[in-house]
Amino acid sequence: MKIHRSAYLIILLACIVLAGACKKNRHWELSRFVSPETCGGCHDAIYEQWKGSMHNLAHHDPLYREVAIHDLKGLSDPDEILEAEHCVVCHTPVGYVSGLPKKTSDHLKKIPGLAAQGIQCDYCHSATKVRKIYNAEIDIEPGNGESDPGTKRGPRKDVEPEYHTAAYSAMHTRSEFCGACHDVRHVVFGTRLETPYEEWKEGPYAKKGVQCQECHMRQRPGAPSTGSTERPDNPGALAAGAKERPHVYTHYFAGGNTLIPSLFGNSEQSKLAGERLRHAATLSVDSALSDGMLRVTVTNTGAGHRIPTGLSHVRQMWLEITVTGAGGRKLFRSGALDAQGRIMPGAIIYHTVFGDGTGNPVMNVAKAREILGDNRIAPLASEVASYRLPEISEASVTVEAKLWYRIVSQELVDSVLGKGKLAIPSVLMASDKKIVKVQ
């Protein structure tokens, strides 16, 4: 039987497309991955840093799990359901590529122990290529399990491990590798849901060649390693008994989350996140009121991306302002928390607002078809917050400004878990207090 040339081309094209799809969604048996505990047998210091980090806890994070399942409820639009079921690709990557969980709703099932260990050693160090810098579009080549771990890739050219082979990977030293998971787009609508890599790429740190790893993988206790601090080398050995090196990348992967590590008993990780937040921004109150306006300048001095970043429609960075007169009499207040831990109306909050495509705000990212607002602060940029004060008869007043941060709004947690179930801590990032002249 003869096949017409055009039909042959169609068949060939279909095979190429299917081959690409199979590669993209390639299945790996869970038995081919090496457990983090096995890696820790040699890389003990690195393992201890990673253990209890947000990478380790990505699957077990109760806020992520509860909000993700909550967001699935009530969805009927297939496009929205597809997005809501996609969270596991980044949060449980080894489980996803080995078939369980296949989707977010699989959290209700029992996940094998190795799969549930979040973003782990063998996933990152088996990575060979970043296909797209979002939605975990990463190619991996794991070995054949504990007895034949295969080749592990990293930033060193001069290592000769005994347990596995090693290969140098420039990719592991670059921000694109981080961005592959930390930048997230809606799988159907294309809405940019999380953009720390894009924010870095457009900013001054990228132009200077400062990669994500040069801040987030240099931090250790006492060394916040932000843009506003020194980022010192971390002397040490890659593995027990190996030679000492001038610098070994740390694996705490600290960001701004002080809550979740503490829920799992890791106070050190919480302290690291607090240190990072306290070296991310500065605050300055103007020395005089002009025409009844108070102005406060917030500057992103320490982050290579916008602040806040990540899933920034639930993150909250806000200003609390208190103006007092003679005898401590309060003349004005904004941004205080009420008895339920909620920010009182009228406060200036730095965040992103998603919309449903018709101009209505939405909290469920599965419904996010547009970005209605984004007032976050870019790297090394400043924003001036202005407040109209009531008429003041005094010659001067005392102004205290505080910049606060928390990973999620108390309202959202209350709506998902129930009121009083979990109090979300606030971290004081920066403050300023001045006697201000009234003009």
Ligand code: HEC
Second form
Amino acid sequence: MKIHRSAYLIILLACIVLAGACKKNRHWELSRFVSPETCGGCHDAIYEQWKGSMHNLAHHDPLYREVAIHDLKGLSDPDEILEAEHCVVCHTPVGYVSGLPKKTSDHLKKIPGLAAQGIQCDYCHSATKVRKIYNAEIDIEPGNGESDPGTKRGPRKDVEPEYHTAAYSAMHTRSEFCGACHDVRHVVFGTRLETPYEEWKEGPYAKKGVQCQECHMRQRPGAPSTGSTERPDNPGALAAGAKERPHVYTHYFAGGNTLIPSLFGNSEQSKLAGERLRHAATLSVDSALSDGMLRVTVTNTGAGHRIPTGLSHVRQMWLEITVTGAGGRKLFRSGALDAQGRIMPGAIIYHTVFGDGTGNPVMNVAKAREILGDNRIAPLASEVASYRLPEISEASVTVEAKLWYRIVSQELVDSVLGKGKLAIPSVLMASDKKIVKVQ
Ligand code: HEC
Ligand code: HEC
Ligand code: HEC
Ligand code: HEC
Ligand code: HEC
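What about the form predicted together with the named molecule, after the form predicted on its own?
Below: every chain and molecule of the assembly, starting with the one above.
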């Protein structure tokens, strides 16, 4: 009898464990979701902010789509195909959970409008649980569509909603919620492809309790809200006609992307990304050469994670150095762009490099089996860049250093879209200019 009971217990436990392990993102009919426009009927300010954001554009984003199509081409390894077909999980989460589309390759077909609206109100505010802090393992409980929107989860305990009911959710106020999508791992090889949450978790901001939301959902025009600036309250109402509150979390979700929003006519969003980048780092040129080396210190003063973060094998942050002597004579240059918009060889570029498992660099994440390099700058940390200058006879020279950022290299865009199709802008993040003693 005793043996029987423990056998039952073991079977029961095994069932629970298995059910947990097998619990995949559940299927929900598209008709169960409410459109962002309906939410915007009352939450007008928040809707306008979200509309310009990369969350809205995540599916339409031409850079994402071109890279996704490009990466799928010519794959034959089934493990690599699995990864390349997985993009929709995050870039159109409502599409994914409703099966429209289920795979990246379905993209080329037309998908229903609501599914194409990227990361939207009703997805985030129906979220009930984060199962893993990567690869969008988020449980959701949407309502029954426009006529019965169900419960929307948010950060407040004292709301009086109309149209829908509301429930307090501590999860929405925490970095784990963002990390659920922003940390990305290869579905088969497990390679850490994007890690802003891990970088944040190991860094000083997590220790101080400064969540992603405190930087990214306080920004508004004129208030970049980074680690190096104030992160002021944003007084207003949660919905039109609702009571005034000292602070309402904003929904611009600005990062470093100044280009894609502007392609969709959202110049305000591009400006916000620019302001964010200009309050992320500082540069300082040493006032004398040491051992013939010129030293420039780059400090991550404003980001809660490394700079750059996210898609950091594609992002480029780099140093441009110009050394001039008497009469404006150029003595040394590094990191300038050539006529084709390429960074000249030998420049210091901060990014990650993935490998194919045998030490060869790869750009296609589907093939990423290892991390070959990562020289990005951790939050509040400094890195010193050193340059050996040519023989200089003057006692002092003028050194100008610039820290640039762009979302993608010109050569990658040229190879995917064709030459001359899309010019990638560079944003000046920080600069310093000094007279440097040579002897
Ligand atoms: C008919 C108007 C109306 C519509 C439409 C509407 N809401 Fe609301 N919502 C409100 C009001 C009013 C409040 C409460 C404001 C207050 O008390 O300050 C609210 C509160 C909220 C909150 C805060 C909940 C909390 O506990 O912190 C969230 C989140 C929210 N709504 C999301 C949504 C989403 C998502 C949609 C679309 C699916 C939506 N709302 C549609 C009127 C509306
Ligand atoms: C990427 C996920 C995400 C999307 C998309 C999103 N929200 Fe939110 N929203 C949040 C989070 C997270 C918070 C809570 C921030 C905090 O308290 O730290 C929030 C807060 C809110 C609040 C309460 C604000 C406050 O200060 O109490 C409302 C209302 C709201 N969202 C409505 C909307 C509407 C309407 C949309 C679509 C136009 C939308 N949200 C899109 C994640 C999202
Ligand atoms: C359902 C998945 C999902 C969730 C949850 C989510 N994001 Fe995102 N987020 C994305 C995707 C996908 C993109 C990129 C879209 C693109 O570039 O095409 C993005 C873009 C962004 C960007 C813009 C990046 C840039 O390069 O400019 C920021 C900032 C951001 N998210 C912050 C947040 C924060 C903060 C939270 C938590 C409150 C959050 N996100 C929650 C999926 C998500
Ligand atoms: C202390 C403020 C701060 C915190 C906390 C913070 N960020 Fe950021 N974030 C920034 C700044 C500043 C930038 C612009 C510099 C850059 O692009 O790296 C940025 C940029 C980004 C980008 C765009 C990166 C790129 O270049 O493509 C993403 C995505 C992002 N953050 C996500 C997150 C997530 C997710 C969290 C929480 C785990 C978070 N951030 C926490 C300040 C912060
Ligand atoms: C687990 C979630 C997740 C998955 C799966 C995912 N992405 Fe993303 N993707 C993101 C997030 C979050 C960002 C924003 C990061 C940033 O801005 O640095 C992003 C940004 C991008 C961007 C940059 C877009 C821009 O405008 O700068 C490209 C390109 C991209 N993803 C391609 C892909 C491809 C191709 C796949 C499938 C092989 C894929 N992603 C799968 C979450 C995901």
